[in-house]
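Shown here is one chain on its own, the form predicted on its own, set out as structure tokens.
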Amino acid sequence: MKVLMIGDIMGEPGRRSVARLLPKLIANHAIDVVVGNGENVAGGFGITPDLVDDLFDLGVSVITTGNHAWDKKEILDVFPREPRLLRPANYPAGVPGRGSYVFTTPGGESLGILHLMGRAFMPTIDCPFQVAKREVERLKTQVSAIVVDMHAEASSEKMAMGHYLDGLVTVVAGTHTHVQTADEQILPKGTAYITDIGMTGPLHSVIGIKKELAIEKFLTGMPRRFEVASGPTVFCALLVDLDAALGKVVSVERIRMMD
């Protein structure tokens, strides 16, 4: 099974990059499952019902989110009825939606997708490590292969999660910082890992935001309404070849394409 995990898709430029490049990647690499982080697709902040449909139409199989999951109020009703749209599993009980999903390919192979969010420099929610252990045990009753989107600010927290789940899941991939790391690897017990997949969005920007606005905020310290940058884009993803029956990684490849 070939799995492509796309880093945070930033606004219209990110969606445009996905529309142009994803079909080619699917065809060229015979990709079976696409997991895309969609928490920034609506102007950089949140996701709307129409954009959920757009990402599915573009070939994304499962959408993960993060701390911006709730930015658009109209999405609240979608989370409970669309199981392929995930919010972090470690939100407290009673929060709309779910944090994991089992995707089955047309060929009958199944893959578990688990979504977690860190707590260092992030909203204080339930412990991602405790929830991860519980959710992995539950998913293991249904599938052998599990990929994890660990949405977190601190590299140390993502690394700790990678080692914590090493040998228990197939992939732990970090999202959120919008900066791709060059540490893709297979950990000692067999789990594929990367600290951050990176961003799919405007290349000449400050993590997707117009650079002039970000610089102005740093210079003055004054509040500033951010806007998504325009221009050339970068597409960041992680391609994993895995054995779905055994839950084992065959290979892992970091992707960074200019568009």
Second form
4 protein chains.
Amino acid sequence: MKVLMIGDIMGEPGRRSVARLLPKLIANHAIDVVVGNGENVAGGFGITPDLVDDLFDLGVSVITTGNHAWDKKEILDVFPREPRLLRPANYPAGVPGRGSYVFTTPGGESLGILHLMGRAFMPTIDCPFQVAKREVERLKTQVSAIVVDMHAEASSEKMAMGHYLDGLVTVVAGTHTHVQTADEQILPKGTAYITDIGMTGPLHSVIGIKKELAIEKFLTGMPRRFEVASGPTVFCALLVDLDAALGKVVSVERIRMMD
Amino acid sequence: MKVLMIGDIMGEPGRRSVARLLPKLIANHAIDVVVGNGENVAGGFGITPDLVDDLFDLGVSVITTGNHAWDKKEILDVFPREPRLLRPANYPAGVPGRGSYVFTTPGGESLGILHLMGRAFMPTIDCPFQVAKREVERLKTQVSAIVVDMHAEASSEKMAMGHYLDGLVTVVAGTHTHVQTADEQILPKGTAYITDIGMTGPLHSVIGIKKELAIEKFLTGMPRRFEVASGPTVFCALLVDLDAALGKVVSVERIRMMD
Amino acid sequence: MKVLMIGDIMGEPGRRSVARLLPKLIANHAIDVVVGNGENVAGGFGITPDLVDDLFDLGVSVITTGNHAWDKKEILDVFPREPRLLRPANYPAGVPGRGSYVFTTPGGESLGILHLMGRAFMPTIDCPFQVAKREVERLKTQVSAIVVDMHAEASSEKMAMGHYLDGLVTVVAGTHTHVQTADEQILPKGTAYITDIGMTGPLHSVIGIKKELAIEKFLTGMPRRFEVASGPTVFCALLVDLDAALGKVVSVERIRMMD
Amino acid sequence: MKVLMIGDIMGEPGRRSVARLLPKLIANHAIDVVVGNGENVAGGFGITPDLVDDLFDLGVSVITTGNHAWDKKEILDVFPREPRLLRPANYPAGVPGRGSYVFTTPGGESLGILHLMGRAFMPTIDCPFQVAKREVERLKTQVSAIVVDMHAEASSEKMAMGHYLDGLVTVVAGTHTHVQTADEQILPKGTAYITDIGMTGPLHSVIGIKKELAIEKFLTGMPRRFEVASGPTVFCALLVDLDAALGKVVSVERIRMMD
Ligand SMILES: [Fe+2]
Ligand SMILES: [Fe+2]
Ligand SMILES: [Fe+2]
Ligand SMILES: [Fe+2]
Ligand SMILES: [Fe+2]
Ligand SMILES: [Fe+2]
Ligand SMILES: [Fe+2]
Ligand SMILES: [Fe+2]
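Return the structure block for the form predicted together with another copy of the chain; the form predicted on its own was the one displayed.
Every component of the complex follows; first up is the chain already shown.
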């Protein structure tokens, strides 16, 4: 089974980059499942019901999010009714939506997708490590292979999660910093890992935002309305070939394309 | 002029990796200047007077540090008297040491090294942007080429600094997260940039720390004495070829080697 | 000279409490100057041009603010042209507005008002301690008595500022936590001090916000639109009698009234 | 039943203040139970086995702690075997010790003591609100009256906890900021509340620390070894008269004495 995980898709430039590149990648690599992080598709902040449909139309199979999941109020009703739109599983009981999904290919192969969020320098929610163990055990009754989107700021928390789930899941891939890391690897017990897949969005920007606005914020300390940058884009993803029956990695490849 | 910038060197494993690989890199690439981040050389926390000498003996020309600069009390006296040992320039007036250095090769070419630290999720010190502009102007009276070690947690703050100094300095390279990023690039106005050079230290670890200890800290919320991990190491650096007279980048290459 | 300092005035309930109580307090105590913190007068978040006028009409002489100074965009133009509306003095150069004001009574007595903001758990701006020393020196060329509104989260940063300015200014009073502290005192070198004056606003609330909304935010980790609570109000202030010529405290009294 | 809750007892000056004042308070007010926060008794950082015994000898019935619970390694073994030494109940499963205790007077009246810790600007542990509800339900099978030590930084989190538990417990009292607040009150459903009891320790200090050291830390951004201040002390407590059978408050009084 070929799985493509796309990092935080940033605004319209990110969506257009996905529209241009994803169909070719799916065709060329015979990709079975696409997991895309959609927390920034709506002008950099959140996701709307229409954009959920757009991402599915573009070929995304399952959408993960993160701390920006709730930025657009109209999305709140979608979470409970659309199982392919995930929010981190370690939001507390009572929060709308789910944090995992089991995807089944036309050929009958299944893959668990688990979405977690770190807490270092992030909203204080339930412990991602406790929830990870519980959710992995639950999913393992249905699937052998699980890929994890660990949305977090601190490199230490992501690496700790990678090692914590090493051998228990097939992939742990980070999102949220909007910068791809160069540390893709197979951990000692067989799990594929990368600290951050990186953003898909405007290249000449500050994590996707117009650089002038971001610089002004750092210079003044004042709140600032942010806008998504324009210009050339970068497309960041992780391509994993895995054995869905065994839950084992066959190969892992980091993708960083510019267009 | 060939400049090699090595990211956070982590404990004894990091130093041994530098000892094994740096001489060959210097010889093979005819490297003129080596900037090494030494904030973690002393068991992961700080640097001692002896380890300053060790790094110089290994071929490091100038040592940068960061938030861990002060972990070992015996180093405080070294900062004022050793100009090749830097602490971030935006520590307030009165803090021991300096944040920049002008290195001159035997052939008479000069390079400015400027050390800054971000403030997002970090100690609250003076503004790195204000200080950067002031220090760059001052250094520009002596040199044409400046390389910057921007020690920071948030990807946004590092990218903002890269764009803020784009065209004014030759290189802006991040340190501190201990994970190499895959975004090395030439910014629109000509400055070479990478969000993080990455750690030189134990590969199978949580940012260099024994993974069991880091995981336990996340699971319990209790403070935990950390120890540097062992096993195979990763060496992370950025190799820049630059024209010292013009202050322009000739080429930039990210280095990630395992041994 | 009698100075009344009112803590964060919270929304319409806070303004109505000021309207009911301030005229009587001014009359009964022969108050000469009223310093009121207005960062929350506009529905809990920021201040508008009309509300600036309202506070002046209610008897406030000088308005301080804080981290919420910028919440309403239409106030940005008012800061440069209205010297009696302050933002913290340690916002960096280039930020609109000023951080201090010299008030002169009809009888010709003068008082300096200095507004500072802490950085612990707050926006990262310039150092309040460095700026305090510089601004106090500048104001001392014009006045003998200075009162300081130190807007900060951490009790340690406020107490450190109190001792740092002890003997140099007449009063250091904290704002921002919205809870009055019981530690009003004269510091060893003569400066009157309180860690927080406390909020003027709805009593049965979570720092002025409807309690159900605040609890829900803590329970879910999701962002939540906040609304100012209703019901009985609490009025919190600090009344200082000082010798404006000598810059010395005559007496200090904490005021906490409910209505 | 008369319950005295003493806030963070700071170092030797704090212990000596307790030694001088507590016996008289117990005698004069016929106090039945004393809850004392001991997280800072060992030189400002943590608590040792000997100091646990000292506090019991001085008349403290039950010791609460907080984020500094673990500062002294030798205390770790004491937590599991001494049920009257509490750590916050919302530390995750597997952390040594307990977060609640049922105290029974010689006359046979019982009181539940529940210890919680906030997460805003604090270590990220389990949710204090979820844990509070679960623990209160459990304790209610044994006792009618419960007093809560809510150890937290943010005033909003403490007030939210007060309202969350209003009517379910008898007292919610905050600790940790080391500054007594002036907002003692009976909440709408009958629970006695104060945002912070305040520190018992050196008066002329920065939250108990020598002021010069604290100021230097804010001025330099460098880590600094802290020492407990000396000089006159302040004793801060909350005295609650409650009906243990009904779980209702009879009266509540804030105590702030200097000596
Ligand atoms: Fe994102
Ligand atoms: Fe995010
Ligand atoms: Fe480091
Ligand atoms: Fe660092
Ligand atoms: Fe406020
Ligand atoms: Fe504020
Ligand atoms: Fe404490
Ligand atoms: Fe504490």
